Amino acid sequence: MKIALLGNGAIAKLVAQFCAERPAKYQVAAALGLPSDTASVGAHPLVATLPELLAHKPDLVVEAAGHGAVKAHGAAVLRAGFNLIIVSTGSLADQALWDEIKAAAENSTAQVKLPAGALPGVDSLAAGKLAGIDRVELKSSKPPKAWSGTPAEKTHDLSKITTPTVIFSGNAREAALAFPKNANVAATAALAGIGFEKTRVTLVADPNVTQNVHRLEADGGFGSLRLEISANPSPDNPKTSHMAALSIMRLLEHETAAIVI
């Protein structure tokens, strides 16, 4: 299998490793990455343009690069008929690029590919939506430090929290768009549960904890859901969680295996 990388970054560098690998199995053509980029994460070349890196003709593109890179390239790859996985699910909380992003792949031979990230349960949460939710809870607590260059350091000041501390309350929308590099698994757990509007966010800056907690609740006709994982930031960027690029291995995984589960 070809792929090709939105992003030159942490994840982009982790999911370039797997696939070095599995060498029988998959690899990576090039990457787009930023102006500022001057090595690739990888063995594979950087390119400067979206026409450059789909002109590898792969069977899939990955996003690993954040929002803007959704924002920027996600229809156009999907238009250009290639399958899209998108890493940073908190771009799609942006109702207009929610319903560009869908256009483009249901008018193309195209799919978009969500993985689960940090979620815990979230296999259970879709199928569970078949027999009606009522009520979907999501509680994110990370060290205060993973929380610098978020909203949170206008409110508090995060050198000097001592207890587990409420950063912020409402609704998955407002923390995918407000959090963006810190709160996908809200929006993940929005599109696979009941929405971006009626799913409730708690998100807490905890000196305790040395990985990321996410804790889910969820109550409807197919009965109660509680799961809570601890997962360990990403080596290179402690916003992120490395299930988030375990979960891509996962989908990857996926599309080359005989059996899936």
Ligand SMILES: NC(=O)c1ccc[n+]([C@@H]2O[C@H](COP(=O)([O-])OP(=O)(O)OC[C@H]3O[C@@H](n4cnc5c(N)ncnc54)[C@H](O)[C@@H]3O)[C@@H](O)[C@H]2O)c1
Contents of the next structure:
Amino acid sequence: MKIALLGNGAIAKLVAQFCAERPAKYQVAAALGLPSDTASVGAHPLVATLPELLAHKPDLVVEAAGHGAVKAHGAAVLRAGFNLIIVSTGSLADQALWDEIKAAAENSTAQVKLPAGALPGVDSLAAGKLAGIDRVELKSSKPPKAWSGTPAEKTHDLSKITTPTVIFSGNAREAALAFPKNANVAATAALAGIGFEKTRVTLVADPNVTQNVHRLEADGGFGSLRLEISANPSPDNPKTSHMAALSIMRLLEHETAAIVI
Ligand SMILES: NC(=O)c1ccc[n+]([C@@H]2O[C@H](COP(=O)([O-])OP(=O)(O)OC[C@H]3O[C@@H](n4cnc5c(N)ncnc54)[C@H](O)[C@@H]3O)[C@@H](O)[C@H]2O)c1
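Write the structure block of the form predicted in complex with the named molecule for the protein whose form predicted on its own appears above.
Zooming out: every chain and molecule, the one shown earlier first.
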């Protein structure tokens, strides 16, 4: 299958490698980056505009670029009839963007596919929802320096944190919008489960962790869920868990495998 990438960074590089290792199944036709992206992270060409990307007539467009790219290109990709994987799920906390993306998908033949990213238990949340879920809570702990460049810098001196410190507590919509590069997992929990307002989120700067640790709790008609993942960072971007790229690869496997799980 022919894949087009939105983005030319850490996740795009891993997805391109995955495809290059399986040339009989996947070919990356091209990637759209920012003007600052001068060299491609793979063997595929970089293009400068969405029409150039879609001219390759991909079977699937994979967004791995950030909230701005979903806003700039997501609906246009769908309106043109191309299926779209969105890994920057936090962008969908923007109600206007959600409405636009949903309408674009509903009014075309295209489908939006959301990968689990670094969130454990998406399958359990989405299935459990069918029996009613009363409570979903997510606690995401990362090393203090992983919160640099976020609103946490304004409220805390990250270099002086010596004990686990709560830097945000609120709902998933607030978390996803305030921490666009660090709280996609919160948005994915909301989308799989009981929505942005009801999903409670705590973000922690923890000097005792070296990985991104996400603890998910949920209770409902299905029973109770307690899951924790200690996710390794992506080789080229410490803010991104390696699981983000792996979960995209899993969706690519779903497109081609005879047996899907
Ligand atoms: N769902 C999850 O669990 C999860 C986890 C980690 C990251 N993410 C999302 O994935 C995104 C990409 O992660 P990464 O580690 O590859 O980031 P990165 O910074 O390494 O790469 C981002 C790439 O996208 C390009 N880009 C940015 N804005 C663009 C735009 N408007 N149009 C086209 N290209 C654009 C950049 O130039 C860069 O090449 C993150 O911003 C985050 O939103 C999701």
